[in-house]
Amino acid sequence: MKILITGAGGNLGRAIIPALTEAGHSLRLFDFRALGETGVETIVGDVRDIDDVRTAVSGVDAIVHAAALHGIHLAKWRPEDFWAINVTGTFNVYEAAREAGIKRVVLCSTMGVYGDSARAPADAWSVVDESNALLPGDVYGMSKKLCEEVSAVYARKWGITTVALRLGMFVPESNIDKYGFRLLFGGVDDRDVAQAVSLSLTHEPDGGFDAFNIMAPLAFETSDAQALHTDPVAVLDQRFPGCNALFAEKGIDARPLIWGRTLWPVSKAMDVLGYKPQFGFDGYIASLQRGTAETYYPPQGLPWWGI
């Protein structure tokens, strides 16, 4: 396909551009910054400007819409910026796609759409799948919920097939142990993100729209939710026998690394989308045992064209 990637200079672009290129797709990269000498067609523009978006979508077969402000931007950006970039920007993408006859979009959404629905009870961890209500608790989650609603309308009324990916955390992490432990509660490896995007480019959802949680494979059983609240380290050793002794051997203090209180099953994505996450906490543990943990998570933090 000829694929437009909006916000291509961000983390999502870093994760997916090499994989989509390797798969044989022809890419056009759209970002508000000049991306330098990438060897790929690039366009500088702003999703808030519909004429820029019209130029960007011309002649493509599909769009991966990644341009957005994220949760990390809440401290420095105004609510109206989230509306303009996330909501108006997404409307512009869909309206330009409708005008151009483009029939497929992959929408990069977020686990943040669940908001208060993901809040853990007092005596257990929460379990959040796609059946949970979308109750965003901040302007970021609200904006992304509205983006999903826009895409569902364009799917229903104008036949623009959309898969929304509610992505877990995959920002670059320099500490291998923080990376490994975040795979327990909402983290996801870049390479699994790329797999989910690739699958979404050909998936045909019922009604033209569907949404999927995209995280690492679930390391626990959902029945562990209460025990995890009581003693997460003990439950971890039950699921990964000997891991606490391994942590002691490696000088790793597990308790401060267990900061999440939410379990994120990805069974819907596996059953419906065909998602097969390859990089989970079990792989991190195995790499610690082999003494090769640094190679489990490849070097991060560079723009994709620097990798």
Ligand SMILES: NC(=O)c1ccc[n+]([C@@H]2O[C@H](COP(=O)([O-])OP(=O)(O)OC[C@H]3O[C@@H](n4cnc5c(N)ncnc54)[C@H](O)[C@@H]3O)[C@@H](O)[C@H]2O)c1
Given for the second form:
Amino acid sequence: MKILITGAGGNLGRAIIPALTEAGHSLRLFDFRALGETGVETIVGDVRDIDDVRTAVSGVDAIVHAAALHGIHLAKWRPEDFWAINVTGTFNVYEAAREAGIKRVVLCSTMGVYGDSARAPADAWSVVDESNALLPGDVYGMSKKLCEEVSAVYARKWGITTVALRLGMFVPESNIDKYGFRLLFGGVDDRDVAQAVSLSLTHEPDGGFDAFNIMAPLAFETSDAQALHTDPVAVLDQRFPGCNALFAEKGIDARPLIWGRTLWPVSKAMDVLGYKPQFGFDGYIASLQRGTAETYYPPQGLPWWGI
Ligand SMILES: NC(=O)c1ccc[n+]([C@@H]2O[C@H](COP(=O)([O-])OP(=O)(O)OC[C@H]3O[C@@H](n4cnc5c(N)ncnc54)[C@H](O)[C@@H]3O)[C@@H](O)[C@H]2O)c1
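Given the form predicted alone above, what does the protein look like in the form predicted in complex with this ligand?
Every component of the complex follows; first up is the chain already shown.
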């Protein structure tokens, strides 16, 4: 396929460009920042400008729509920027796709669409899957919920098949232990994100639209939710026997690293999309046992969230 990636200069681009190239796809990269020498066809443009988007979509078979502001930008960017880049930008992508007869989009959504419905009850961790209501709690989650609604209409009315991926957190983490623990509660390795995007490019959802939570493999049972509230470190040791002794040996204090309070099963993505996440907390523990967890996730690239 000829695939357009919007927002290709970010974390997601860094993860999926090699994966999609290796799978034999031909890529066109689109970003409002100059991307330098990529070795791939690149267009500089802004999703807020529909003419830029029209140029970008010309002749492609599918679009991976990643350009957006996200959680990390909430501190520095204004709500109207989230609206313009995320909502108007997504409308422009679908409108340009409709005009050009493009029939497939992979929409990068977020775990942030659940907002208040992901909030933990007083006495347990929460368990969030796709049946939870979408109750965004900030302008980012709101904008992505609207993006999903836009895409569902274009799927239903104009046959633009869309898989929306409600991605967990995969911003680069330079502290390897924080990265490892993040896989317990809504983190995901960017190589698993790349796998989910690849699967979405050929998935045929009923009715033309579906949404999936994409996280690391679940490290606990959902029935652990209450015990996790009482003593998460003890539950960790039940599920990963000997891990606390290992943390002590390595000088890792697990308690401040467990702050998520939410379990994110990925059963729907596994059953329906064929997602098989490879990078979970068990792999982090195994790499610690072998020596250093750095081998599990070599930090790569620089994050972008500054401008
Ligand atoms: N990284 C995460 O942890 C995470 C988690 C959940 C969802 N997501 C979603 O995944 C997608 C990709 O995230 P990322 O981590 O790669 O983000 P990123 O911030 O690293 O990259 C986004 C890219 O989009 C580009 N961009 C921003 N505004 C643009 C515009 N107006 N026109 C054209 N390009 C523009 C930026 O230059 C940047 O290269 C986003 O839609 C985000 O909401 C990311």
